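Below sits a lone chain in structure tokens, taken as the form predicted alone.
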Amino acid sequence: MKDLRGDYRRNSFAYRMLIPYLILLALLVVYPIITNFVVSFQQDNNWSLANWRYLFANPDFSKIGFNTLIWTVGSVTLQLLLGCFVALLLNQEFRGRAFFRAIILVLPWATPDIVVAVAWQWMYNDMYGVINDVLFKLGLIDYYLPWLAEPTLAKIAVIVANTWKGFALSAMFYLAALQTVPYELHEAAVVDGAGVFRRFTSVTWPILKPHVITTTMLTTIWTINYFPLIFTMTGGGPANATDTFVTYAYRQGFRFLEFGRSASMSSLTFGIILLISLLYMTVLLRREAE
């Protein structure tokens, strides 16, 4: 009795301590969630769904809801595979290791994000911009591109742009997994006579397995929301080429203060990043099941 008596005290005494992060949780998160729920069922201070019928009325929905989705397909494919090749070379013993692995992996992620947006619009610049130089030089084009003047071009820009920035996070997890390999498995894998792909399907990639899974998730969250490259190096633009769901509530909201239709999109993004979300955590407890 007098240990359960202890257990209930400590318990006690945790729970207290969550109060002051659950009310800050409420008044940070949930607050504003259920706020911009109820402004998007109000137009002109009266109950209406005029703004959801305006929003999947409007016939730019569709080419925004196709825009995000190839702007978060692209930058989550390409994030995860070239964070996996990442990971898979500095994980490697080479001399500056530690060196290569601070640059590499910190620098695109710890740089501001506007800064990047800005650097990349001076590359992407048609006319004095870096990458039309260096492809012109090299023959690969023939007369200068305009990268954010073109939708299908600027489409591919933001992408690549987002993959620099955002690739450094899924390099660090995969580079936390593989350090957790055993090298006397590769060993053993090298004598029994398997290549570089055998050893890689067979030991490597069923280590990385569960966290490929995670970072997917988790990028593909990131990559819905993330608002300044885009609205930085393009502003949505050429004829909303590059508008996602963000960039669109945004400029219904704080441009032309529609603030019901802007609290709409923010709805339904909200709504499907939920989905992901309870998509996988139903992933991750089927996998912890079995």
The other form holds:
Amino acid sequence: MKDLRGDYRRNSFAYRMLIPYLILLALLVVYPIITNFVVSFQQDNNWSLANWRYLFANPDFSKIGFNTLIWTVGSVTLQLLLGCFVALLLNQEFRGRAFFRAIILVLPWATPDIVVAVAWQWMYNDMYGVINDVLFKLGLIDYYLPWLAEPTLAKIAVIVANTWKGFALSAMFYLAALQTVPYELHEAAVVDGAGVFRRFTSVTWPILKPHVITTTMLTTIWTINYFPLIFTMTGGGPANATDTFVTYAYRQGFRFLEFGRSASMSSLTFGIILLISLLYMTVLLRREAE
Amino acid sequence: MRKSTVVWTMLLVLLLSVSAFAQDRLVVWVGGHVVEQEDTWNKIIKDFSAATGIDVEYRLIGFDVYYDTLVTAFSAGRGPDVTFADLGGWAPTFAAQGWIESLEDRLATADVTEQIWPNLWPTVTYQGERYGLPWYTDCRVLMYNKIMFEEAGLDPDVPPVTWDELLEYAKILTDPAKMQYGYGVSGKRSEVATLGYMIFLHGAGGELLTEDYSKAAFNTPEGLSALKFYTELHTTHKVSPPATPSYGEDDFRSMMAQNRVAMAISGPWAFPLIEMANPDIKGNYAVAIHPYSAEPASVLGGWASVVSSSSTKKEEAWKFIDYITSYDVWRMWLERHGGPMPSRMDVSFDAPEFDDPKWEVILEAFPYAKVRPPVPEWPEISDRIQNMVQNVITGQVSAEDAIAEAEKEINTILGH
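With the form predicted alone done, generate the form predicted in complex with the partner chain in the same format.
Whole complex next, starting from this chain.
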């Protein structure tokens, strides 16, 4: 206790500087979350479990849950692999490295969601799209594929688009981590006769590993929550194949004006994300303690 | 001391500017087809202000975000004084939320009332009261590409009349090797899939809901034949492009402009748009009443002016919507734009602009045009229809199972 008070006295300026931020956080984040939670337990201004019952009794619920899982696991895995690979490439010494770093790492990330979604929508277009054209000319397909019109293809299509949109940020994190690996370590490993693969497993990977865990958790949270890309590209279709928790919550709220049902779905999503965040913080705190 | 003075002054300025913002002006939000119409809106509002002394502040909002913008504003209690509701059920939906004002008393005594096409009133009615004044309307017909008809050896002046002819023509017009397709089936998860199904359903003599809108009525032999015919155009006969489940009317209109799709559902709003997409198409496309199996059918759309219940200027708001729906203002619209179709019968019949084969078809089809059931649950009902169409068109579910499932779901939505 005494220690805390001493701590406050020493850092009172810092604590006071935090107050405006805390007030804003309470107003803009805590208040809506609580309101949302309250609304999810109300129907016609009375307390009720109807929204939650509707959510779990909905025959589409398991399908939407499965879609969300595929969308999240698929996007996160691909972003992790591609991000890692690109970070390793961009960590090499070569001419124009700064230029390529800027183009590859900033462009996808800085392009607005809607622009990305519309651009990919056109690339996937069955008649005019560049993807079909390229695959056809390479002889990989015999006829043009209706990318966004067939349930399985549409799932793949949105995940690939999201991977492009999201890998840059992962790559940026990994590249930052890679730059902390002292060059001498690599040199020493080369002198000891370690090959490329051995150098990666023994020198690079131990340093990269903690960053992979935290980055994966962050991208997971973002992906579950990520709405504009999937909604613009498919609207949740075809036949619900790309309907996720967030597109469902949007439709219930803004299309059908069933705000209670929308709130129950978004509260559920919030709960899941909160769990992942707690996990993330445990990992982070444990690392700090080490 | 001085610091806090600065802070207080800033707060004061902020407050003043907020209240200055909410001053004595009639706030009007216009949604839908807006791009080429901005000048005309400017003129209408200037003329209205000059005639009445009422200041108007207006915003044009694109259709894609219009519904969301309205829902957000209304649910925050900050809706505009006057806005527009899609005739596809928005007015009853908003009325059920208590967002818009009943216009029943004003309409009962207004001159404009008897000039409105009578089949438009159900679209703005909720619990027996009228909540909107229809402003413009349209109906859906078959649009087709005459060049493609000629190239396929079909007479471009003899469009198909029955479903059998539609299929026969579509097959002749389809050539996947050249990426040309006979008929565009709207299969996208959007209102257009519902509209497409409705045109076939009504064309088969079926109805979506019972007459009192209390139950689903489409799980009948007519409803099933419509669903099967509509989806089989894509799944069995392949006369619609491969990515049909991701396409809607707008996509087919662009493809028709490029001679890739020969026939599709469309309407008068599309005339300027298809000519904009490809100026060479002018004179090379035509419209006809959509093919049917039992009776001619169409579905109507358009917009109605509505007044927000939270408005403090309801009198001025009524004056404004009465003004824009007047004969003279409509004449100006048509002189400037040649369309859209007015909600007023007198203007529609007088207009020299409609002395055109395409508009004659529209006026001929209009009396057959059905409304989308004007119930507050419409967006959710439409979503179930879209889901039904998508499930069948992607081959996930059989037509029989999908229609039974949709019937069950819609009855649940309607409280059964």
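For clarity, every value in this text was computed on a predicted model and none was experimentally measured. Note that the rigid core is defined as the largest set of C-alphas that superpose within 1.5 Å between two forms. Numbering follows the first chain given and starts at 1.
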- Task: Return yes or no for Met17: a CA shift of at least 2 Å between these two forms, with the rigid core superposed?
- Result: yes
